[in-house]
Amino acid sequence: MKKDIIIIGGGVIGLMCAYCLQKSGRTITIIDKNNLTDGASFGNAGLLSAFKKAPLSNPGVVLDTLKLMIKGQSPVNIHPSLDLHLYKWLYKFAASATQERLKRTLALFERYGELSLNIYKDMLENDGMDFYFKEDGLLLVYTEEKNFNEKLQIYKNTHNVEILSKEKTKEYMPIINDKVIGSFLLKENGHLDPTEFVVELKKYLEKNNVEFLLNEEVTKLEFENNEISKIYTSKSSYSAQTYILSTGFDDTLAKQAQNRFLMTPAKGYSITFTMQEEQKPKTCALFADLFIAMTPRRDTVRITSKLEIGSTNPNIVQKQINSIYKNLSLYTEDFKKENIEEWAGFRPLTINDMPIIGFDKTYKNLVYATGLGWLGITFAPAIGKIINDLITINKKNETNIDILLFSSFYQG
């Protein structure tokens, strides 16, 4: 029997597409090669950071990274590769990091960040879900005086940004030492626990008749008359009216549809642990000069960092974990970490922080929803709504204003 909509990939983007589509009365099947417990959504920092925070692709990012490399504090590692696609991505990424692009990206981030926050709140208030969610700001902590002063000129007259001295910063981050210069509290941002959220959302979807086919890998797409006619998995085959590819960094199936998007897998790390309550950060914090995030959760704290480009090794590299500890220790007092859990995973990075969303140019029943990098949690609800509207209302990319504004198909 032909299914209505099949979503390939059960990360937070795929789950939010299912959430929005089932609310529109569609019948959804989600297929994932794992059991949803170890993807990028589970290792995410949980930052909801769409407001007044520069994206990855911004002016000066290349020079700043080189400076940190010289100091041995760089969060970025680029592995040598024979894949020319990687070097094309690197070139396009550097070329897109312009002031004009930054201004446009910040405006789009605020538009879709606000939409996402409203949907998260609606899920808690009206859908009866229970996950750790705080809308209490994002603290940008600075350890370099020059960088702090540059940001001061940007933020000093900005609404919803509070400038904090070193002493005031310590009230939010009790573990910092005197090497920290100061911080900025971006009040509109927030954070959640991505593990709790994914678990809770899956329970909600199951209760609302969304079908899950887990530990089942989609291996082949079959095409006929400019449509996908059938998909083959490690266990069976299925056909549907519409297919959504939400496979994160894995573009194997996209390549079968003759697409090689300007996207690269970026490996990141997280460390989750318990610590003394009085030492925990009062809100989520980003050591902006080090690219290290520290996020309080219901019972634990999570540190996230590192950006490995060109790596294909899925395993935790202890050298990278040790580097995170070392860089953070330069600007914090000693604190005890217990019940430590370490994680590594890949995220899909586009050249300019714009997601890959919309109908395929050739196969009219194939939709893409990927490319969010580590911003998947920040924008997942918005992406789910955009994909729902595209499939149920607009039917094509050109008549959906959000696709025209936010998709890398049009913002490349």
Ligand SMILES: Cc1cc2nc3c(=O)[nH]c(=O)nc-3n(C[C@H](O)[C@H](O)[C@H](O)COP(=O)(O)OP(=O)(O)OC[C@H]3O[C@@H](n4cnc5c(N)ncnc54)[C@H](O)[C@@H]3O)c2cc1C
The other form holds:
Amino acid sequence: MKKDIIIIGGGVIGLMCAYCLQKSGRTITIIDKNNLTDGASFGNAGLLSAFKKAPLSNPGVVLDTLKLMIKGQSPVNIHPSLDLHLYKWLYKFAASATQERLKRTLALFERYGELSLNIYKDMLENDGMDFYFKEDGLLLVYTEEKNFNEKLQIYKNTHNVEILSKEKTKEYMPIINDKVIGSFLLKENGHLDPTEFVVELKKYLEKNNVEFLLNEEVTKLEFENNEISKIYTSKSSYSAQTYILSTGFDDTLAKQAQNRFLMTPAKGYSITFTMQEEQKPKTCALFADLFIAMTPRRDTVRITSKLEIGSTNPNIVQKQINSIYKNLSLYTEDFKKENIEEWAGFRPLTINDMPIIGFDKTYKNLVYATGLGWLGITFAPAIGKIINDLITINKKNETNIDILLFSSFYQG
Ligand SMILES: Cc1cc2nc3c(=O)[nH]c(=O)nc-3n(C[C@H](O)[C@H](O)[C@H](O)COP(=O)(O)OP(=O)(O)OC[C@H]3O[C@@H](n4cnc5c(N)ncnc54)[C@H](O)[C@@H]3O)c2cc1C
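Now the other one: the form predicted in complex with the ligand, given that the block above is the form predicted alone.
Shown next: the complete complex, the earlier chain at its head.
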């Protein structure tokens, strides 16, 4: 029997699409090649950082990264590749980082960040879900005077940003050392525990009759009359009215629909551990000169860093873990970490921080929901709502204002 909606990929984006669509009365099947405990949506930092924080593609990012690379401290690594697509991506990324785009991106981030925060709060208050969620700001911590002063010019007259001295920063982050100059508290941002969130959302969706087909890989899309007529998996075949492709960084199936998006996997690491309660950070923080995030959770603390482009090797490379510890030690006193868990995953990174969302231009029943890069947790609820509105109300990209504003199909 033909299904209503099949979502391929059960990361946070696929799950949030399912959440919004089941609320609209649609019948959903989620197919994932794993069991949802491994992808980018599970091991990330959990920052909800849409407010007052520069996007990745901002003017100066290329020069700053090159300087750090020369000093051997860069969190960014670019692996040489024979794939010309990577060089096209890098070129377009550098060309996108303009002042004009920055203003537009910041405004879009605020719009969809607020929408997402409201949906997260609604899930906690009205759906009876229970996941670790805090709206207590994001601390940007600096050791480099030049970087701090540049940000000071931007933030000194900005609403909802508090400038903190070294001493005040220490109250939020007891482990910092004397090299720290000060910090900025971006008060509207927050954080959650992505592991708890994915587990809790899956439980909620199961209770609300969403079907999960796990450990089942979609291997082939079959096309007929400008539609997907059937999909083949490692176990069976299915057909549906509508298909949503939310496969994260993996664009194998999009290529079958003749799409090669300007998206690249950007590998990152997280290290999760327990530490003494009185030393734990009071809120989430970004050690901003070297892009290391530190997020307190219910019982643990997680640090994340690195942005490796041109690698699809899923293994944990010890050299990278050691480099994260080394960079962290530039900001902190030595502190004891126990019960350490290391993880690596891939961000689906577009050239300009704009997601790949909307109907395929050829296949009428195929919708994309990916390309959220380093902000998938920040925007997942908004993406779920946009995809729901697109499928159930507007039915065309051109009549959905959010697709026109936010999708990389229109912001290329
Ligand atoms: C180190 C790190 C730190 C991060 N920190 C943050 C942060 O602080 N805040 C934030 O907002 N974002 C953060 N992110 C980004 C965020 O994690 C991602 O944007 C988000 O998880 C992407 O979700 P997704 O659902 O698109 O992809 P994924 O979570 O990768 O899910 C895609 C799913 O598709 C499945 N799949 C793929 N191909 C197939 C197939 N053929 N058949 C069946 N299933 C398939 C996969 O198994 C996977 O489960 C971070 C990412 C990393 C790596």
